[in-house]
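The chain below stands alone and is given as structure tokens, in the form predicted alone.
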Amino acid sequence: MLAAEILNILSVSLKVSLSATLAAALVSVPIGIGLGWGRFPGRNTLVTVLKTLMALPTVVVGLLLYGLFSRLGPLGFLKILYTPAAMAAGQFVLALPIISSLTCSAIEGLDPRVRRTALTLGASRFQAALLGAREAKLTLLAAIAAGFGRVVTEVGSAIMLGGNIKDYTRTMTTAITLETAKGEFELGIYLGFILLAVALGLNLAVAKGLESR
């Protein structure tokens, strides 16, 4: 496998996973803040469901979205099956419960006086939520990094929704699967180390941020 091809595969992996993680963060962080500070009927059930979904098998996500995006599925008109967009949708589903649950835990860990003081001083609920996000920003960053780590290494839904098409939907994990199936174990391990290096770099950056807090 040529270096240019490996770079292309890495580029597809990062584009899909980063876009999915960003989209999931935009949805998950508000959900996590709402659950962390909210007190309403059914809250504990919702938190439990989110924590359970953190273990959602990637193949199950792939099957469900494949049914939705297939030509005869309810979202077949979008024609995104076997595209990076379909892969990002699968990774979005996987990242959402992780980021939401960890955000909820981060907000619950804040001093409750932060929210009470903000509301007493005339802040709206939205402004109080923004304050909570700022107070827990590094922990939220760690939650988002955990979501990224989950999706960048998944392979089940990526193969089912992307099809492992060369120079289009082939990611690091699907390439590893392909090379291993061909008996190219050395190349598969090499690609695995590259993927681990990317994950290590991200975690080191997050750890440095937490240490400087």
Second form
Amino acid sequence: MLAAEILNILSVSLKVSLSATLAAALVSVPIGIGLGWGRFPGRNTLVTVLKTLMALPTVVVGLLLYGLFSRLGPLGFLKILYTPAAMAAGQFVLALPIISSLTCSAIEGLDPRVRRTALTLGASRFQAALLGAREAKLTLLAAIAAGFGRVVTEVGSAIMLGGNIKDYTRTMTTAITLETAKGEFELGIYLGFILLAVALGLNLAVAKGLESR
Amino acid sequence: MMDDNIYKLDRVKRLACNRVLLDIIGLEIAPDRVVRIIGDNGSGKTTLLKILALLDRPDTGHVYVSGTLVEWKWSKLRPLRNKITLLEQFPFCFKGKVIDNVSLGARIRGMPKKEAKRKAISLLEELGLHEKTNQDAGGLSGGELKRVALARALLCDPHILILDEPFSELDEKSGALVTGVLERYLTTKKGIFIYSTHSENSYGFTGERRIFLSGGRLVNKNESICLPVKPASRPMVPGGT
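If the one shown is the form predicted alone, what is the structure of the form predicted together with its partner chain?
Now the full complex is given, and it begins with the chain already shown.
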């Protein structure tokens, strides 16, 4: 396998997983804050469901979205099956419960005076949420990093929705699966280490960015 | 219903873990300049103040603010809350500089950033915290934190200022500074000032109306609301009655 091919695979992996994580974070963090501070009927059930969905099997997500995106499926008109967009959609579904649930726990664990102080200073619900998110910034970033860790290493939905097409939807994990099936264990392990190194680099960059603030 | 009372509590009860924190059959707080709530530790002062600040909802009963029944719905609460600011007994400061914390409430309430910062600096000077202006709020002592939070509450310019044990954790010098700032607040603003202390023999203001609490219930209510009330208040000497 050429270095250029590995770089391309790495690029697809990062583009798909980072976009899916970012999109999931934009939706999940407000959900998590709402659940963390909100008190409404069914709230506990919703939290339990989200925690359960953290263990959602990747192949199940792949299967469900395959049904949606296949030509005869309800979203077949989008024609995104076997594209990076379909893979990102699968990873979005996987990251959503993880980031929401961990954000909810982070917000619940905040000092209750954070919310009271924000409200007594006249904050709107949105402003109070922003202040809460700022106080829990480190934990929220850890939640997003956990979501990224989950999706960048998943293989089930990536293969089912992306199809492992060379130079298009082949990611690090699907490439490892392919090389292992071909008996190229050494290359598979090599790719695995590259994936770990990338994850480490991203985590270090986030930590460095936080330190400098 | 409309009446002259700034607050009216009707059969208000607050429970926690099957324990009665507050049980008030009826309480009316007239728009006097200073109202003081006195009670021992665990008497329900903080619970009452949080309810008055609309930050805690009673389990039963009704709360009226300026004759308006509090409905405890977000959309209805915010306009009422914007008239009130609570300084907690152990206040919280957000991550960041002291100046940003002090100006936060005013900025949330629409004051331009520059004006909020200028006023924040002035208040910090009055409270003897000029040197702490650009310091991280996380490094403040308990007394400094209290004064910073007081400056933040005052800068919100609320109609009703509620202070939970404002003089606790303050040494004599800081207590005098706080009293001075509150006195200026009372003479220059038209707002109402409700505060709590656990002792009658601590800092106080002449003409203040007193409400006594014990075990979550009002004590000697008639006597407490018959104290003379003067239009302008003057603080008593620290340590005096």
